[in-house]
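As a starting point, one isolated chain is supplied in structure tokens, in the form predicted alone.
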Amino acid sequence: MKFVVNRDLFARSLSRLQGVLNRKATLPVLSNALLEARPEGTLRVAATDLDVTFDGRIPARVEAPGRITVDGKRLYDIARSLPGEEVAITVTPEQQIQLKCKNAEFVLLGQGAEAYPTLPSAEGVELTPIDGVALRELIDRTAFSASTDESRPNLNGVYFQCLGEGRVRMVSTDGHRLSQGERDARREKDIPARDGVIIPRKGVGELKRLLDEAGAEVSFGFLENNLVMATGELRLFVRLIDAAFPDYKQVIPKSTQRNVVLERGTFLGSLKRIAILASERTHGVRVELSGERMVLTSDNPDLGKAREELPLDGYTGGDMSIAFNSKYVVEILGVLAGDKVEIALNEALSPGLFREHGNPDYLFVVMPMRL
């Protein structure tokens, strides 16, 4: 096996794999990257942890085709540090991988590709164009509230649903809060309706990395129990969570008695300050509404108390007091982009509904606390 490849393209293709390589896997070969030099003049660079697979192609001058696997992290560290523009790579019969670039030379010990798991193939999969920028925004505004409790696998990811007419929805919840986003993500044609699937947290993270690189020009499809995302010569396969997502619509308040509008930045800054003295275990902050003002308070017997008043741009409803986990609300305010935020409330023990003022695409639900 022998080929020459552009160093920057090679290093970039290896960088994509770093989140997939599993150095603690029961199968040691899963810490390896698969390199396959093909006669038509391409180099396949791929890796899998059996749940997430990256599979890409870059141009190469192939003198002798072949396949080999090698420690993916070490190869990436070497590739990005090489001094020249092109890398000449030769694999010896003893499975030694020789890399030469300008006056630098490295030798890595490889492993035969026959021990590597069979990778999924997107051949024959119907791919639908989708706006990757819209998809990236949906991930940013929903993924943070996915559960990390491994005993509840159906909450360990983001629910992804195609609604028809080009609209897609993402939802996540950990049982204490919920994030929902919905966008028109069509490109050349409509996105057909499809039942929802659950993309695991790790898969969402790798999808986010791919979208950062690809921008809007991506397509997606489904292969058995895998989500397939494609851009150019790169394919990402994510094994979906085989479980039923809860009926999240039951948590979203159908109507509200009290509605608040206030400056998002002002609210965020005040909440962060008041949370300094909140309990480190519950992060609880009390919110009191009265007339044209909001009062935030925290009371920690071991540290002290904090209180701050905020003016309201609008408030309908009577006086009330409710408490929330400040960490949850801060995360919501941090992903919103508008200048103002709306809070819709009912009673002290009823969920609070948060929205970006004037933007119906996103909503966030936070369960109240007893303080």
Given for the second form:
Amino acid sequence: MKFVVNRDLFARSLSRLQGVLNRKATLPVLSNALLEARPEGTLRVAATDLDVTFDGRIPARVEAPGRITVDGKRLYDIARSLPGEEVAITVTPEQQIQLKCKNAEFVLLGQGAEAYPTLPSAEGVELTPIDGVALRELIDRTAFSASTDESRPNLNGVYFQCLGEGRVRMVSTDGHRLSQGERDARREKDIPARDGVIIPRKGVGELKRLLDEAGAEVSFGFLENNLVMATGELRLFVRLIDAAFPDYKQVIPKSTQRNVVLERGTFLGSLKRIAILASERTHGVRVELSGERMVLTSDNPDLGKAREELPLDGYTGGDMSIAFNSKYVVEILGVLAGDKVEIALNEALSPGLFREHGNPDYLFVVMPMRL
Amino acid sequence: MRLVLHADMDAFYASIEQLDDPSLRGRPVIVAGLSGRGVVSTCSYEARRFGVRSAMPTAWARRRCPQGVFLPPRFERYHAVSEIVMAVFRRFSPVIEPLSLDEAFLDLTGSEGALGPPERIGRALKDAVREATGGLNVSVGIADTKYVAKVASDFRKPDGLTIVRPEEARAFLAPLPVARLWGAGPRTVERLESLGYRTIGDVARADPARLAAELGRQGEHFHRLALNDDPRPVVPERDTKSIGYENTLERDLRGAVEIRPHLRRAADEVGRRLRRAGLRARGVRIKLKTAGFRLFTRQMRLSEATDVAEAIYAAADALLAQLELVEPVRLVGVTGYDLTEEAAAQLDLFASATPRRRALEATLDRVREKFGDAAVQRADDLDAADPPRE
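The structure above corresponds to the form predicted alone; please provide the structure of the form predicted together with its partner chain.
Below is the entire complex, every chain and molecule, led by the chain shown above.
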């Protein structure tokens, strides 16, 4: 096996794999990257952790085809530090990998590709073009509320659903709060409607990596229980969570009695201030609507208390008092764009609804606390 | 120097029956499940002479002791008496660690000035229990460690009082069989004996490195116990840092399918103990020991503190999935840690089954308290239940 590749392309293709390489896996070969020099003049660079697989191809001058696996982190560290423009790689029959670049030379110990797990193939998968920029925005604004509690596997990811007519939706929830976003993500042709799937948090992270690189030009499809994302010669396979996403629609308030609009920056600033004296464990802050003002308070028996008033000119929804985990609200205010935020409440123990004023694409639901 | 007292009521349930019905005194009384699959809870010392033992199937006990008086348990009564007994213990020390209805550790460190020498404290405690209950006996062991105190309370049962001074502790332990090592089940005993350790003295004299090589961390643990090196403090219930339950199995288990029912049983027990203590756990840990004595533990934090067995089991099962066990497993344990007294302030979006589930489990607690553990069981466990080995 022998080939020559461009150093930058090689390093970049290896950099993508870094989140997938698993150095603690029970199968040691999973810390390796798979290199395959193909006779048609490409180098395949791939890795899998059995749940997420990155599989890419870059142009190469292949002198002798072949397959090998090698420690993917070390190979990346070497590739990105090499001095020249081109890297020449030779694999000996003893599975030693020699890298030469200008005057630098490395020999890495490889492992035969036969021990590497079989990678999924996108061949035959119907790929539908989708707007990667819209997807990226959906992920940025919804994925943060996915649960990290592994005893609730159906919440450990982002629910992704194609609604038809090019609209796609993402939802995540940890059982205390929920984020939902919807965008028109059509590119070239329609995206047919289909049942939602749950993309695990890890896979969402790798998907973001791919979208950062790809921009708008991506396509997607499904292969058995995998989501396939493709851009150029790069394929990402993410094994989906095999569980039922909860009935999230029923927890989104249909109508609300008390609706207020606030300057996002002002509200965020005062919420963060008041949260300083909230309980360090629950982060609870009380929100009172009283006449034409909102009063934020926190009370920590060990430290002291805080209070701040915000005017609500023209508010007529009536008085009420509700408490939220301030971290949840601060996170929402952080992902919202736009200057104004709408807050819609019903009763003290009913969920609160947060939206960007004038943007129906996103909504956030937070369950209150009993303080 | 520490001073630890271990108090263990003698044949607790059977003695209560004899106390309440004087015609039973001096007769073999066996408190047991009387159904076809029932087992013996407790038997009086008269019944023990016929070879009746706790946990023996009731049918066997009837064969061994046909003249025995077989009674169904009256748990409400036993709980009431237990409260009286624990109240007596609290008069002797503010730091008491109940292990069950009829057994507790008391930390007496520094009490000698007020209560007198250990002998006097032991006598006074025994008299006070007898007086408060109207005639029940308790066996008492006093030593400078929990381990030796516990061994001592059993030493001259029934109605025993054994005081082991620190300088005598090793000599006291030395002739005892290795089965008296804390944590040594029947199979560990077999293993110790096959390695040539018959008495605790043999273990004390052993090369700790060799013990560790042969038995792993358990080997070190046994060696320390044999030398009366047991620094564990008496932990009152309210200061508990974790609540766990583990079970060494009659038969090795292979694979998740066989392990899960035992995880579930342990989770049920942890949930029950949490509820009894008024605590919730923010973390769940599982512990598995393989037939080769390798120990595996995994733990995770929950998104909210819980005392619901169902949620504890869900976490335990997710942790089990993280382990790739090749070897068979001989011990399964579940622990709830990072405990809190607060109820969850954060409400759940999916007004989930949790509150109903908690209500169900609390109801089962009350049923078991009144009618005994066997009153309600999982259908799975009925199939799995095989009679204890004799």
